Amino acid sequence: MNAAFWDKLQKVDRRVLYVVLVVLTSIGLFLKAEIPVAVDDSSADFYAKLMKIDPNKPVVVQTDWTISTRGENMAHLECLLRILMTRKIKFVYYSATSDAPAFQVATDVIRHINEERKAMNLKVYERGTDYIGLGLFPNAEGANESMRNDIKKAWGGRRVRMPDGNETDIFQTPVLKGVNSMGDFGLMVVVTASDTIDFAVQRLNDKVELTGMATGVIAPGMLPYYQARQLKGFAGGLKGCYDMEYMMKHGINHPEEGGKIYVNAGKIVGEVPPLGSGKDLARATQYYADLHIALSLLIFAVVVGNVAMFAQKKAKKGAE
Amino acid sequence: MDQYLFIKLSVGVFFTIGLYSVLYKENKFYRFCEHIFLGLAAGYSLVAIWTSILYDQWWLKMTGVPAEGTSKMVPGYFMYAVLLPIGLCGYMVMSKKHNWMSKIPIGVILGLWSGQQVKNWWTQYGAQIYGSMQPVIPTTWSSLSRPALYTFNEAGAKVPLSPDAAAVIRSNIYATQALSNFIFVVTLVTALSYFLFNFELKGKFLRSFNTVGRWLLMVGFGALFGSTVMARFALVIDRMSFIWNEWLKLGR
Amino acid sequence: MELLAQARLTFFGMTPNSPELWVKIIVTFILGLGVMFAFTKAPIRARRMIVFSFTFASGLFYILLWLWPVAVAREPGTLPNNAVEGVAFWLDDAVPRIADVAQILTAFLLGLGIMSLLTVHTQRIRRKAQDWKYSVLLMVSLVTMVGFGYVDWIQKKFQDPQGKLLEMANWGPVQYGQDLLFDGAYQQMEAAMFSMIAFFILSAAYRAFRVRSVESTVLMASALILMLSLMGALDFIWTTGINNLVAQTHNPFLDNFKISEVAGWVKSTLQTPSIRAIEFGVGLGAVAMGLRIWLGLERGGVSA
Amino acid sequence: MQYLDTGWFGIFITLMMVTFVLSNIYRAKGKKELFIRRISGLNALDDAIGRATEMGRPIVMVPGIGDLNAISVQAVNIFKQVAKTASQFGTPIRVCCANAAVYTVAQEVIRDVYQGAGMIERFDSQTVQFVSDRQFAFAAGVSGMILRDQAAASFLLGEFYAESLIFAETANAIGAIQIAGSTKTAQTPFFIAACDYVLIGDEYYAASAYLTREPVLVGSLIGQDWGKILIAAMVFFGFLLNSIERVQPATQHRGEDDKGNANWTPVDSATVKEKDKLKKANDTFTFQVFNPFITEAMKKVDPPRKPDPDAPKEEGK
């Protein structure tokens, strides 16, 4: 192969790339391979804390994210949901976030997922009853802050409609019944694409048992966190969320058929079940497969830019 | 409603698509959705600066909240008044006489950042100058890297070890962790080097010091490059996601 | 502090809606006006003196904070023992006021903003210079934001005391709308614009990465070795084949070898502490320039 | 009242790093030929501007998109030397600002120097603009300027976010020289990937001392030079200290109660146990220094207050 050949691989035009990147992901989207993984150690104590929490107790949901990082934090959401509903555990949510479209969007996620169970002939998640939102505070420090110090001042006033039409002070819900504080919560998660975690971190950690779900940007930061106990487990990035759709496939230390052990999470001691939520592999196994296409694409345009870069100095010099 | 939803992903897909057309090169679509997306973000802003930001933070502090239900009344405070008048003297930068008065509300901002940097120096770079010096003794030579934390049993399956003895190995520092430990210290000393501005690196060791630092510079930066790489790479496949699967229903 | 304590009414706090409190607000707001009629007459050599006067006093509010000593356990509640105490209670106090200014100054200022954006643009169209239609288009949809999100902001604000308008049901022509521009197209264009960054991540690496220098090869080692560690598949063949061999030779050792112990270890062995020697450089920066600004020692640019 | 015994320390060494700043300053006052080492990015500044006068193409610049602050005025002191030369030749620039606040600092600064030359009517509506305070409605509107325009170069200082990798593969595609900076490292990676210069970390703060040669400006980054040699000091005395100090018996150890307050058990050498034998990170003379003891009766120093009688009653209580 001669010298020009060899030019031209080192200098392929940025739209190539572009189109070539473009035909892959969108194919990658149709094998939804279950790929095998390790799965962190941070996801493996998050999985297991939520299948082992009381199912009597609320759990606390903050959502802090928009339509731009929807990638990750749409597929985060969306696992947390699905765990929450079959395990039928009542929740709580809201945004502390300056962004003010984050609780619209978490509003929407909830609906599809209740269209998705009606579809499935599953159990509906009734506003009042099985959930709440609590709606917008701009300020997640200050949220934060007078959460930590009284849960009914920082939360006070707001109302719900309940299925029945009735307007309810949302402590008289059956969610949010027997709560004075923090500590009456089962688990409090931070799902978000900013440093809300941060503040929840520094307000909440020594309140109520605090985990979270974070973009990949955001993720390496919290892995101090969770080495000093402060989070019990955390989902970061989309390999995060795959490890918590893997895990609700296959359990921790759980023998499936043939005694074929599938996820082996060394910190956890004994066996968590798997969901079996009717969707356990969804959005993140389908991104997750195709993630790796995209990256092995970039590898190999490195390798080949590189390979054609000497190729092309020795055919030059064979040349001369 | 369903109509309404499809017509709603539309509006998305088309836009999406609108300003991808950018990429293969600058053109009358991407005009065209470039423009409405400068319009409605400026909408937008016009929107959220009072509704979010002043009505909030500046007219209730101002006025107050009278009490309501189980609320408590919030006292006004009138002092928030003066703002407006600083904040207008930002507009003075339009008049060719008077414009030296729109570094009045810039240099309360101004001011109020430098303060604050002063006052937070310390809490911010503290902790990190501590959390540098790093121990490059070993504390025990009776393994040179870190034991692990298991062993195993006559079946050869692991075993994790008794608390206490983990505990012995969480003590320690070890041949290969001090390594490391004197690698970071180096790595941080030649860095900090590099960006010494005043004093003329003389001679062939000091030089050489300086270029090592950038070199461990890079090796930092290509790291950081690395590990944004899946964030960016699941929103582009969010996006073919959402042309695919929720608009055109395929591939579910 | 803040939180915790009682609304306690002073000269400075007041009954929300009483006509005292509008006095005062009304006549703060003139005499501010006043003042800065005032100055509009200063002297030219009095203007340095009156910016530097504002820099400063701002800036002293949070070195006071800093140096002032603190009021230790401070309970709600509670009088200063002495003067001392006074301006540390009074210190503590202003903290969460003082915090909201430059964000409050910042949006007033966003008027100026706009009125630049809409002069390029009408002076586009005015000159029917090249591409003045999509300046209309510009200002059309611009127009109806704002239309529409104040409205849908005054609905749900003030006429909906029951949050009806949260469901979809409820919704009328104005949430329709907003909902089209602000979460079908806005919000869609934003997410469109941010995964862009994944199209030129792949070009960038694609043209820098070669084994060219030194510095651009150890960059391009550190990234691949990072992006491995990302790949799930490769990571669990990997680990997985260490697995068997620790098994196989009873060395636990060998666990250090898979990638993403090599991949931390790069990271916290030679990512951490150069990132942390820039941030010392930077802060420090920041410090000595924040001083330079705070004490009027920057000639030209800002400081007058 | 006493300060609490947390903080001297920090103090201290703040104070000691504003005085090394300001008595920089007052010492570089008055002297002529201070030496800066040789920074690339800036050299490069001056070609870049020839090369768009040649080719009679517009500069972009952007002063990142945060907030007002020295980083974002110590863009627009950079861009104030590039509009005295592009203001001489001609050469039309486009500063596009995400704030409304840099948008008015950059308005008055670039003005006046416009003003300054005689060339007022080169100074229009375009030359510094505000296009949108949103991300990526910003990141549209400029890389469609950039490609409409064919910018010849394109300067991108300031802090920058998850944009910045757009305005500079934009501008890379259409071959404009480009000039990049940002104190926010996590952004650094991408403008080197893509830029042709790119100054890293604290040469940004450099910049304005090396192109203009102030003597306050040189002097306060002499003043800089001193604070990075104490705190490299502080990192090498501060792990040879801690080394040895690991090496050691202990005789007592350092605990937190659950109110966070410090307390010391002492050592009993017959009973301990072999992960307690050495010194703990904790028990160390450096970390005892970064993080001084706070007990319960240190917080009982003042004199207990009166209650207010003006204050609001709790209900209840």
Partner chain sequence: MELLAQARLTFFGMTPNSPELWVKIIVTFILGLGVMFAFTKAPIRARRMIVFSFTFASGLFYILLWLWPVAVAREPGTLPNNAVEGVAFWLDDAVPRIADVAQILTAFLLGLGIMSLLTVHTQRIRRKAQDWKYSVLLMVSLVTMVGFGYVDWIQKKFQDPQGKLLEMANWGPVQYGQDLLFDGAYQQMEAAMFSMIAFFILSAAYRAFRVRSVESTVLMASALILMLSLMGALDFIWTTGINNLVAQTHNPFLDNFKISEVAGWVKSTLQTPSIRAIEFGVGLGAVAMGLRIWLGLERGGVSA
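Fair warning: this is a prediction, and the values are worked out from it, not measured in the lab. C-alpha atoms forming the largest set that superposes within 1.5 Å between two forms make up the rigid core. Positions refer to the first chain, counted from 1. What changes on going to the form predicted alone:
- Once you line up the core between the two forms, the Cα of N306 ends up 2 Å or more from where it was.
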Second form
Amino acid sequence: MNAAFWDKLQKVDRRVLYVVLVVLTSIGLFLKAEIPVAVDDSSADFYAKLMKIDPNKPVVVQTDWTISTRGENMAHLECLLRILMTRKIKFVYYSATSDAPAFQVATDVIRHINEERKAMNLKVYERGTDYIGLGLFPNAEGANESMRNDIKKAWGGRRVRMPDGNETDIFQTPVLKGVNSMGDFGLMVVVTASDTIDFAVQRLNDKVELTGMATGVIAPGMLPYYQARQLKGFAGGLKGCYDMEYMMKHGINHPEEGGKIYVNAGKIVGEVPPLGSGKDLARATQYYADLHIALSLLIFAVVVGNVAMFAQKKAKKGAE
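Requested next: the structure of the form predicted alone (the form predicted in complex with its partner chain having been shown above).
The text that comes after this line covers the one chain and nothing more.
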């Protein structure tokens, strides 16, 4: 091939690559490939914690993300809700951020998971009986500090409409009855796209066991907390959420048919079973496969570009 061919290949309009990327990733969204993966220790600890907590104690979920990070955080929250609902664990959720849509976005995700469960003839979670939404707290530091000092003052005066239509003080509901402090919760999970996890650790890590789910940008900042055991586990970015779905399908140290163990986690003592929610491999699995398609195209383009560059130089040198 002559220098002209390689020169032409080097000058392919970048818009062509964008079109190819859009087409391939659009197709990839309809694929759901299970990709074998080495599960991160932080993800394994998080999954094990969720599967071992006392189902009679409610979980508190602080969800601080909006639609701009739904590619990661929506998958995080969906994954978390599937685990809580399958294990029949009650929960309370709120948003501690200045992004006003955060609470509504989380509410929409709960509705979506309930619709999913209804379609599979599974128990639908009811507001007031199985979960409670507290609303938006625009200052994470202040909210966490007040929760640390006195949860009844921090959340006091809030009422919830029960399935029978009557309004009830939240601390008289089946969800929060008997809860007097943060220590009465089985676990706290912060789902975030910002630094609100920092305030939760600073204010609450000695009051309740803390875990988190964060975007790939925020997750590295959670690692020191995990190493110091201030976080009992966390799922970082899309990879962390795929880890969770992979364990929901295969468990940890759990032998399947033929004795095969898909997730070996030496740090986890004993066996942690798979979840069996009916939809264990979901959004993260779908996006994880699509991510591989996009990265493969990137690598292919880089390789072709470099090969064309060196071939072009060689062809020109040979023509001289």
